[in-house]
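The chain below stands alone, shown as structure tokens; this is the form predicted alone.
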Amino acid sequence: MAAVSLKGIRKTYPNGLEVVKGIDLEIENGKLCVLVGPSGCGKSTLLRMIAGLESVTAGHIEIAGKDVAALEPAERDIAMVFQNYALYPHMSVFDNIAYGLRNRGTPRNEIKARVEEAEKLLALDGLLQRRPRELSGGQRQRVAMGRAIVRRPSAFLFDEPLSNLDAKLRTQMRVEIRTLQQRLGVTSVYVTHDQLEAMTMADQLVVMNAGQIEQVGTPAQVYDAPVSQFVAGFLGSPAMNFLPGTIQAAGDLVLDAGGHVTLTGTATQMQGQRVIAGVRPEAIGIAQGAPAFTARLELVEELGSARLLHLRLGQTTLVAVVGRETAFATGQDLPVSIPAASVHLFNEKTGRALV
């Protein structure tokens, strides 16, 4: 049985605004499930409904096989880590971590043992008597995690816990949270709008859009086989290039912007069909293989380990990722090749992927 199970979850506010539109999701025991999507897609509202901080308009929420939709947050056996840490400024680190245990009436010696265990696990040595204001952002986040860990819940819930940290610290804490979750083996639901965070941390990736789930799978599955143009464009940095065109005889994709790509497989049976062709920047070849078309180089961005080339084809701008071994000059025309196997096809009207 899934550790967290959502069945037909809906959320409608009194003004009639429906922000979650029938979510069905099974999260396996011990897995880290990441909910990702743009602002306003309903991911944080969904997490808050799992936590009991938002009421459910319709549907059922089960945690460890128990229907908790009608229970108060304290009765759900979950622990939540917030974006703003939610630490008590007048309390020491020890007291912040121990707060929930004391409210439950946990014996003093057990509280001490659990806090000290969290201290070692989270590298908080020597910090237990400090106040939150005396800690760095990363240390405060560890304290918030320690408060969750000592409760030994059935599930951890993370609501954009790294959004207030700088880029370097975010990377460090991302690794720490993932390593800790794997070591503890506690089912976790993690909300973020950062697709890099989502891709690097998730066992199970859930892409949301406009209150609904667009796709569920491992990060590799979702990245390699997006079910819609939305998913394809949302995941990946730089984003996927999209080129409208028409499939002609023998799978020849003629692009509206100019040029063509010869496709294989089922695409050869789509003669006359209008499509959107999606190509990831790393799949575009420059002066490699038979060129599909020629494009003008408008801008070169240096990334250190690679370069981003911004190319103009008709009225369309393409982005390609290339190595640093070749020098490029803006304004020159470059031969562009696109491997047929790297092309994702989407229905022009619905945006859904075409097999």
Given for the second form:
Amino acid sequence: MAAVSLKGIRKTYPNGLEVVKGIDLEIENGKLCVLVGPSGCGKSTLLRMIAGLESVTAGHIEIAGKDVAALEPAERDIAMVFQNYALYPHMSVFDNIAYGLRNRGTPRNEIKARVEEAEKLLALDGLLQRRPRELSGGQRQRVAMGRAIVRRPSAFLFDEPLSNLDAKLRTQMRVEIRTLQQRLGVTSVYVTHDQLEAMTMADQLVVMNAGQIEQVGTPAQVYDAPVSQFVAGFLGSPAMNFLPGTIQAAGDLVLDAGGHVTLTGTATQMQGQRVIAGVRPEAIGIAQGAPAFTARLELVEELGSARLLHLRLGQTTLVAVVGRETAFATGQDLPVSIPAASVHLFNEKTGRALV
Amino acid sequence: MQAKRVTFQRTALPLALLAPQLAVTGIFFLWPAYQAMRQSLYQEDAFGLKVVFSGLTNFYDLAVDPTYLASLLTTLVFSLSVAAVSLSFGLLLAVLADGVGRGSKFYQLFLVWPYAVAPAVSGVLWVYMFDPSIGPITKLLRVVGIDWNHQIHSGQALALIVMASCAKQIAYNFLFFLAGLQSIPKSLLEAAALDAAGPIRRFFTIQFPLLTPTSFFLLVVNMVYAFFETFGVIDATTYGGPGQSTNILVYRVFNDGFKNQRIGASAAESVVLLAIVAVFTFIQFRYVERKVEY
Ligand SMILES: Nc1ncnc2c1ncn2[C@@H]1O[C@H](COP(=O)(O)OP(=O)(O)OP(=O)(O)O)[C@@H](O)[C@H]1O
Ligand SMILES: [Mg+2]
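Follow the form predicted alone with the form predicted together with its partner chain, if you could.
Next comes the full complex, and the chain you just saw is listed first.
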């Protein structure tokens, strides 16, 4: 049974803007589902509808098998972590965490026990009497988590909980949240626009675009087999290279920018078709096998673990990730090879993947 | 030489720009204040023929004058009532307008109007509405069995000046409370809603505590207003009567100085008022500057 189930969810704001355009989604018990997409695609709106903070224009939401349409946010058995943490500034950490329990009439000693449990779980030792303003960003984040977990809800909702933290802390908190979520086994919906966060944390990855779901799957499935140019370009950093071209003779893709890529499989039957070839930067080879074309090296970015090569082919630029064994000088012309198996083909007009 | 010129240039312009303000402060505040302090140390006979230095006699006379002490008590009761009534109503209206959301601009405009009405004008309106013989509200009150005549009943007179003084302050408090409420991040209230706090509990546990700095600031402002700026209201409604029942300090200064020609006593009363405003200002600066961080 799905822990959270969305059927035909739509949202039109009073100003007439339809920002969620029919979402169907089933989230399994205990799984972490990440909603990812560009800014303004309706992720927060969808999450807030699940929480009951925003009205639903059409569709049904079920949480733990119950239709929540008629339920107040507090009755939905969910807890939410906000982007700005939304800690009560005038209350101590203890009171922040205990607030929801007190409002629900939980006995005093039970509250104490649960807050102390959260204190241990979240490494908040010695911080319970402080005010939020006396905490670091990461600590505030943990308090917000604590406020969510003491309630023991059947689902957690996260709205970009890490976006206010610096890069290093973000990586650390990402791991902490994921570990905690797995330990507690609570179904979670996690909104982010950071593709790395999405890839690393998700059991179930949902890519959204303009109020609709583009693709649902495990991170590996979505990364390996993107259904559209949008998904392909959104996941992965550096982003996938896109090269328009025409399939000429069987399996010979002639790129508009110059050069040939050899294709295999069903693509060999698509003679004469206009396509966009997507190639991930790490799939591109330099001076290996039969080169598809030669390209001018314009810039080398040192990553420490690898190098990014910015190559120019005619009017287009593409990015390749290479190891550090060979040194390259800018201005060089390099033979570039593209393995047939690594090419994703997309319909030039619709952007849909061609299998 | 050059350094000197530079320094001079630096102070000249700011001084020139400040000059009008300094002049206004000097002419309308510092000079009268100085005069009041000086005159509070002298006594004059009723014909203004002789002026004698009398030290602190004027202040001593005030301290033992039962009517002055009664007036002080009246002022305290009056200003606390004005503050309490206008703060509660301002807050109530702000909470309602905050809940309305969209139409709040309309309410804002509507509620701010009283603030633009001169105290004397609004005083005249109140006098008319509560006029013992022809006032429409008086007639209404008679229907429910209340005999209203603030020219006879001192309690009613006090109630009248409290009401007349509050009208303006409610508008002012409303604006500040509304701004305060709207500066509370929405997500805090949403988090509280998820934490099972209903609207009333949210108000008392989240909004009201977060408004504390605003409330304190407004309390001081309202007290200062009731102490010092209600002259116009009283002069348009009760003239300090019946008897001494609404003769608050600021009205008394005027009465003693201009009507009774007791210049020395009036000056001493002004100095006491000055001291009180100084205390309020000190409290204001000392405690109100603290801000809440979200
Ligand atoms: N209360 C509102 N009234 C009208 N339009 C709104 C409202 N809230 C959001 N929108 C609009 O709805 C769209 C989706 O907003 P939403 O906050 O869901 O985006 P998001 O995917 O969470 O983006 P981000 O990554 O920037 O947080 C945006 O175009 C936004 O301007
Ligand atoms: Mg958002």
